[in-house]
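There is one chain below, alone, in structure tokens, taken in the form predicted on its own.
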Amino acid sequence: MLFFSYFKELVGKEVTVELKNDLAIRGILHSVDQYLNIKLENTRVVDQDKYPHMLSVRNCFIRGSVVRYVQLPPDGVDIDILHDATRREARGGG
């Protein structure tokens, strides 16, 4: 539940999700659930001549099962916050 909490703190912002068929997709958060399934939009493709197929989507839904990485904004990342929220989770203080 930890990274779940993290990740509604990020709707609004720029992400990038690399799956892991390799296809990297930037775009808006626009939501994100408990499975860490993410809907983007305003979306684009990281390596548009690999994937010129995906030049017309606009919003997608992901699977959380199919992502392998979130690039999070660097003014997004609260240090502090992740550091505290790990020991609490660490401790079974949830």
The other form holds:
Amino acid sequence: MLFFSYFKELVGKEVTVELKNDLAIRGILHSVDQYLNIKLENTRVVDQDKYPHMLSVRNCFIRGSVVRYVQLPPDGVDIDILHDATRREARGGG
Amino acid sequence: MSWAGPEDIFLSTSLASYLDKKLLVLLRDGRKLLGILRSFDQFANAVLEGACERVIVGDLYCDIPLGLYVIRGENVVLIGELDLEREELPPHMICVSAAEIRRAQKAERDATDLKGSMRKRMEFLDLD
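And the form predicted together with its partner chain, for comparison with the form predicted on its own?
Let's see the whole complex now, leading with the same chain.
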């Protein structure tokens, strides 16, 4: 559940989600669940001309299984905290 | 994503906040379906009422009516809420009939096939 907890910390930040079909969407992270499904607000598609059908989509739900990358804001990750949490989880401590 | 109480559906990833709204559903094969969300579950299985497929070829598009659709969740890529204030498509795009869009689709497919076969025949040249 490490990454679920981690993504929950990022709620409200602007992220870019790149999908397995190469569509990349930038927006404010609204929420995330245990499947790493993602809801974005105020979305805009990175390559708008290639995806005209996405023009009027402001809010969207992305199925976790189709996500390739989530690009985070530069200050979005505190490596030390993540590192500690990873070791705690690996030990089974949660 | 799960069923959530009325007070927190707007905070969770639940699709409940999209119920009865007009949505755009992108599928894994690249199809775009539009319709009103009437039901869903934790797998993103979804029921769309008044569904239609939006076929886009270049600057041409066509909405082909389909009726009531149950979409299996594994095929869903993205579910987008359509902002009714905004234009659904850029102004330069032209709405055409189903027959015309099928013709345009076929022309595009033929052009891609031709490009592929020409490339195959030229492979001995080691273009890359």
